[in-house]
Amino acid sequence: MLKIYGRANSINVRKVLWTADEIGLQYTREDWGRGFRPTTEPEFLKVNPFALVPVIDDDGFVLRESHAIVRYLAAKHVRTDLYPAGLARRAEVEAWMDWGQTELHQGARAPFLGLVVKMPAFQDPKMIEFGIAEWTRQMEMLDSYLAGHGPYLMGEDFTLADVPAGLSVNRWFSVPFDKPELKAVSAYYDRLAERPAYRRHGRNGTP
């Protein structure tokens, strides 16, 4: 059986949980990371020497990195609706996933860790302000794109492209700061919430 290592409130672990539920997989999960057993313990380092979650053990095949994991799971279970077989469309999905992990996520880091986690290293108001400005800029671009190309990032089809973005959108609405009105993003958020797996692992009250 598939085993997932990582705390269920980690945004990267939630990508794996959401994807696994979309596919309909059975799995077990162990809490590791902030607030639980530290990933620096020897037991965890045997699984992932980089000391980060998530990690999966799929009947002896061990894999780290959330985006690699979700692509592997979708490909293994031939979910071409989530991860297209055609090279060009698959590359588009991967491009959105990369954007969700880099540009979209980078701005969110300081506001989330400063305002929600209250991490001491992220209490500089200027750092938080800069993060909010960059996060807002990326969200406004997302809003513009969805307004013209939605309802999902790949048009009419929900795919893995929506997993990183969908969790960042949930975080956007959950972190307390003044936000512009983004009608297309709000509609996207509501549409994602029609999916049971997103309600379990995305829009579930956890930033």
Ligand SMILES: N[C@@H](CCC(=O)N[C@@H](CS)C(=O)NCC(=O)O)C(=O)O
Second form
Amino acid sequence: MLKIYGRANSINVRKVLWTADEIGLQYTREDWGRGFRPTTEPEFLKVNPFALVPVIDDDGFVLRESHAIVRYLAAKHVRTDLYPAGLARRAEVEAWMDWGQTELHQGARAPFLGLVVKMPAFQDPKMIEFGIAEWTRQMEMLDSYLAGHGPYLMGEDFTLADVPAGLSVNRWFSVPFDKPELKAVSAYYDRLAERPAYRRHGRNGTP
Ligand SMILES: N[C@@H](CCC(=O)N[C@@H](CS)C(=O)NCC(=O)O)C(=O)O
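Return one more block: the form predicted in complex with the ligand, after the form predicted on its own shown previously.
First the chain shown before, then all remaining chains and molecules of the complex.
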């Protein structure tokens, strides 16, 4: 059976849990990472020498990196609705996923770690302010895009493109700071919440 390594409150583990539930997979999960067993323990380093969650063990096949994992699971279970078979559409999904993990996530890091996790290394107000400005800029672009395209990032249907963005949107609404009103992003957040798997692993009260 599929085994998922990683704490269920990690944004990257949640991508895997959400996708696994969308596919309808059975799995076991073991808590590793901040607040649980450290990923620097030798037992964990055997599955990921880079000491990060998530990792999966799929009947002996071990894989790290959340985006590689969700694409592997969707491809393995032939979920072309989530991860299209056509090269061009597939590449567009991948572009959204890359954007979600780079441009969109970069700004979110300091406000989340500073204001929610309260990590001592992220208490510089200038760093938090800079992160908020960058995160807001990306979210405003997302808002304009959704207003003109939507209802999902790839158009009519939910795909893996929505997984990284959907979790960032949940975090955006959950981290306490003054935000502009983003109507299309709010509607997208409500639309995603129609999905039981997103309510379990995305919009579940955890930032
Ligand atoms: N690029 C990696 C990033 C993984 C990552 O940053 N994981 C964080 C949790 S979100 C982690 O393992 N932090 C250390 C810890 O929890 O101890 C992925 O997408 O899987």
